[in-house]
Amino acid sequence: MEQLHQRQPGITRRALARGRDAAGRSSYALLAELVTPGSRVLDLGCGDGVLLELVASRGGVGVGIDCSAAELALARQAGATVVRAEAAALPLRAGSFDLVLSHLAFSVMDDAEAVVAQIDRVLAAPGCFAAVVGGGPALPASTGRQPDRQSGGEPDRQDQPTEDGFEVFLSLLGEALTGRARCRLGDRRAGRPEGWRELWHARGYQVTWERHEIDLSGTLDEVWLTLASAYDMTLLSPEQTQGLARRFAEECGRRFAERIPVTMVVWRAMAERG
């Protein structure tokens, strides 16, 4: 994970910021809309600072934490206040934030219990932690595949298209990685509603999960940039990556028109102190 962000800082913004849900919100905006003027906000896994920019635009006072020096360099260039640190050992005062946010980072962090303890420590009462988790495809019901339990486990919608560029990509990536161990990041509880309840209820927090479908359809170049940001791509050699890109382009040319449909399911998960 860190290798990807050091080699391609800003990749998450480039891959995902253009996506929108049915209400016209990006996955970042799902978190930013929780910010009120004057609120003190901590962004865990802030990357290049895209969420911090939205926090500032809503009148919040944001601080970002990340372990990637390359990502933090971009955030500082944009004027963000950021600190290089691990989420499990935050160098911040107790009760110094009203809101803690995390965009597709909390679910890939190791030692979820230590991270939760740190979030609880730095939150002022009443306090809220909100994270975007998931990032899987919106699987069509016609495939007969089971829904992604890590992303919440709701049944698939019946009105989705029967083909999606995300599914094409995952199929080809699976073939390319046959026989290899896949990336296993973070604590599985951090990406599941029942896991959140286990992590947060004992500390007096109430947990809610909201499902959102993010439309990331686009040109071949746009879609490839989005999908190729998957951490499993770091397991491929440059030659294998080029081969996968060619196969993906061929399959998309055969299946789709100029615009390739891609829908990503994310969840806005919230833990609010009761």
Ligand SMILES: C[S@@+](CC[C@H](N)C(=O)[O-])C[C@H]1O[C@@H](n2cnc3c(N)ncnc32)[C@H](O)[C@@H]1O
Second form
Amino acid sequence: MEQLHQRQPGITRRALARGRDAAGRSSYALLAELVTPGSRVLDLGCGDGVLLELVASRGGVGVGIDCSAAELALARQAGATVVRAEAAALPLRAGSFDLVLSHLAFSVMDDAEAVVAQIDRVLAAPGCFAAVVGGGPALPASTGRQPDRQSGGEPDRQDQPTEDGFEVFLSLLGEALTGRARCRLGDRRAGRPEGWRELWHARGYQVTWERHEIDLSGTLDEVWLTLASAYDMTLLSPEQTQGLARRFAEECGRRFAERIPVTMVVWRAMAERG
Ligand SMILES: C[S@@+](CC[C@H](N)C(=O)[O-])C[C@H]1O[C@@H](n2cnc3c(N)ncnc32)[C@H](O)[C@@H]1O
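Same protein, different form: I have the form predicted alone, so give me the form predicted in complex with this ligand.
Expanding to the full complex; the earlier chain stays at the top.
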């Protein structure tokens, strides 16, 4: 992960900032809309500072932390206040933030207990932590496709046309990675509601999870930029990456018109004290 952000800082913004939910919000805006004017906001795993820009536009006073020097250099260039730090060891005063946010970062962090303890420490009462978690395809729910009842599992992908470019991509990436270990990032509890309850209830926080579908449809180039930002892509050689890009383009050409449908599910997960 570190290498990817070092080599391609700003990759998450390029991949996701254009996406919108049914109400016209980006996945970043799902967090930014919680900011009230004058509130002190910490962005945990801020990357190139895209969320901090939205925080400032809503009158919040934002600070970002991230462990990637290359990401932070971009954030500083854009005028953000950022600190290079590990989320599990924040060099920040206790009770110095009203809100802690994290966009697709909390769930890739190791040692969730230590990170949660730090968030709890830097939050002033009452205190709220909100994160965007997720990144899976929306099928079959959003297309109304039913699971295959006979096998009780997923629909048979060979018999039914796949209707989302995300599914096409994942199936091709799965083939390219056959027999190889995937990137295992973060503490498993940080990516699921029962894990959040385990982590936060003990500290007196209430947990809520809200599902959002983000439309990331676009041209082949746009959609590839989004999907190829997956951390598992770092496991492929440049030749394998080119091969996958070629096969993805062929499959999309067969299945879709110029605009390739891609829908990503994200969760707005919140832990609120009080
Ligand atoms: C998927 S990127 C998201 C970046 C940004 N939040 C965004 O959505 O555009 C995850 C970010 O978390 C940072 N990160 C991962 N683990 C971290 C840790 N333990 N402490 C601080 N930053 C971390 C990475 O360097 C990276 O910038």
